[in-house]
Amino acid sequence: MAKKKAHLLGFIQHGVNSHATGMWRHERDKIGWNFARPEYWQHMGRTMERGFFDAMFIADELAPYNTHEDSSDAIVKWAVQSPTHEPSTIVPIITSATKHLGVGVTLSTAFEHPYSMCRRLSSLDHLSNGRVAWNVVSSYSKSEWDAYGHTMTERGGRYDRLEEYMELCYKLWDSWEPDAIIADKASGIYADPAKVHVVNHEGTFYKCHARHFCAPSPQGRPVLWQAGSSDRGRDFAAKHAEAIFAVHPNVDRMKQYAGDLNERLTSKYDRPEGSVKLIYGLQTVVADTRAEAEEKYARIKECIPPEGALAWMSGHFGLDFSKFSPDEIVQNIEVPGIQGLFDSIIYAKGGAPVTVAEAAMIYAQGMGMPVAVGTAKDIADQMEFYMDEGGADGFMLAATYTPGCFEEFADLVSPELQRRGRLRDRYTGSTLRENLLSN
């Protein structure tokens, strides 16, 4: 039986710091690079393509978190995912510098009408020759709703809106028939109106009466990505997603998630088992020796500011952890925010008690995802274990210092995975969907 090949994605933000808090102060971070300039993103894209990644995955947050002490002061002070620039603006920069690498972009449905969302994503798919994915989110943090002047709705209501949002997106993307464009210069007729259908949508949350303003893009619609972790979120992912990003601290949790997701696929939505790619979060620290890798990992942890770590955890989970004792056990605390990610902290020590102070530092290293520290062989061993025993189809590789962490992975780990038959040695598809959904 052929070995499963890993799908690799680089997990970053369009900002000074991504998901390992404090990395902007690391002596290896962005040496000679400025994250706000095109050259940095071109280099990042080429580096990931050299490592045979499927895509760069751009996370996002629409406003600085303001849950910690009812303020965003600590977020700004410690550069906790701040400043962060708009994610879709860099997609053409990355894809014009690469031939095969896809870009997954996180865009919230909460404050944008489906019509403009579809137009933007179709445009990006055209400009990238079919290499765009959309990470569908609905805005989970209070700061985003405050920034847009709205009162935050409860989670169940957000999923009701999200279902209708996707229904309208599908109508728009599918409204052009394949042979609608005639482009007959002699007659002057460019497109047949009878084959470019007007979408008439009168829903509970959205109304639309218009034709989609973009001709069909190479993929037709972007690859649809999801990170749903609650019960409702898992249902949404099983119904709509082509790939799912999940964070689980150990192989047992990975295995449980894979089983649950595949059960939902087959029993609820009549989709084949394994038809959605399961991409698990992983942070890697690689070096020529284990001792050197451990030293590098220690330095990464030294860069984390404790208050910044606490502020980020407060923002992500919608609860002000500054009001709790540092010794409080997080297993005794209920959070209104992203429950699936909170589970990654609860199980970070195999189910043993985790204090608030410990949880903040664990989360600030990389959202509670497992960390592989060692030689290329050590890291490849761990990745194979997660694939064979945990059901992983691939990995969302969380950035530490950039671009160095991805350069090191491409130079050391990718070749080791290729030697084992666990990573492609060439891209076989012309679109992101073709590459990502391949085995």
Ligand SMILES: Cc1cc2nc3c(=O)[nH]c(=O)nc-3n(C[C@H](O)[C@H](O)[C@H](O)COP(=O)(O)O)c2cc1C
Given for the second form:
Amino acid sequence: MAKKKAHLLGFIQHGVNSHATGMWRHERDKIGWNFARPEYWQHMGRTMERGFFDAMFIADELAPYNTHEDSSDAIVKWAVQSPTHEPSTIVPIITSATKHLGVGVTLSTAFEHPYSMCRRLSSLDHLSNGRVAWNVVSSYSKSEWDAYGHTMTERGGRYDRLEEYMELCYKLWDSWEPDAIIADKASGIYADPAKVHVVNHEGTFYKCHARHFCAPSPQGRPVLWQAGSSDRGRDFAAKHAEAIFAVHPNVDRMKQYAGDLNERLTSKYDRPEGSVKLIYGLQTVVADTRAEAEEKYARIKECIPPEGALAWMSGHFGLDFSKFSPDEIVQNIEVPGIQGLFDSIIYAKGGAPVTVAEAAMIYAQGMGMPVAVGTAKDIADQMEFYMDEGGADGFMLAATYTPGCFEEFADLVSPELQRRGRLRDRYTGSTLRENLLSN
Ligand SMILES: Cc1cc2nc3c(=O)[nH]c(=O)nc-3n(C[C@H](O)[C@H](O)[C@H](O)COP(=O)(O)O)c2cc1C
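Beyond the form predicted on its own, can we have the form predicted in complex with the ligand?
And the full complex, kicking off with our chain again.
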């Protein structure tokens, strides 16, 4: 059987710092670049395309976390995913600087009506020539609900709303028939109204009586991404997603997850195994020698501010970790927040006890993702192992210092993967969907 080729995504945020806390102060971070300016994003896009990535994955949250000590002080103070600018604004900047790279944008359904969401995503799909993906989220953080002046809906309720949200989105995206546009200048008829269907939706949570305002886009609808990991989350992903993101600290957890997802796909949703790409989080620290890579890794860890680390954990897991003793064992704690990511620290030491203080430092470095530290060959070995043994179709590569970490990956690791037949040497599709769903 042909070896699987890796799908690569660059995991980043439209902010001063992404998922490795404290990186903004690393001496190699953003040398000569400003994250809030277009040139940085153009360069980032070109770099990922040079490394033959499928897409850039722009993560997001809608407001600074406020769970830690009931405040967002520590979040703002230590630049814990803060400041973070609106993610969809940079999509056309990235796609007009590149030819093939897709962009996946995280947009929450919690406070936006499906009508405007669909219009925005269809517009982005046009502007990118069919290279946009939507990471569907429903706002797990209390801070987001506070910012919009709403009482937080619990997990089950969020997934109920999300189901109806998607149903309405599909109605809108599918409402223009392929030959609806006539554009006959002689008669002056642009579109056949009989083929542009009015969507009449009267649901429990949403109402909509309108025609979708955008002409059919190159992909018809964005590529759908999802990262829910609770039972409901996995079902939602198995039903709707084309790529699923998960963080697992070791290959046994990856294997279990792949088995579970494939089982849900085939037995519940009548979708073939492999129709959804399983993309696992991975952080890489590459250098010409192992010693140099270890040195780099140590420096990355030195940049993590302990209070910021704890505040980030509090934000993602919806619990104020300042109230716990640093020696408390995380396995004894239940969290209301992102369970899938909490599991990554529960199993960080193969299931052995992990203290709150240790968990904060592990988490702050890259959300509990496995870290591949070494030469390009070491890193490629680890990626091959996760693909062959853990069921990974690809990797969400978490940023450390930027854009340097992606430049290093493109210069050192991508060529090594290509030499092994584990990475494309050209893009074969013209849309993100074609590239991402290819083998
Ligand atoms: C790898 C990964 C990345 C995620 N990125 C985001 C994000 O950028 N923004 C967001 O609001 N939620 C993000 N989430 C949260 C999930 O999409 C989901 O909303 C959350 O896990 C709650 O659903 P669950 O209880 O089913 O896990 C991420 C989750 C994972 C596992």
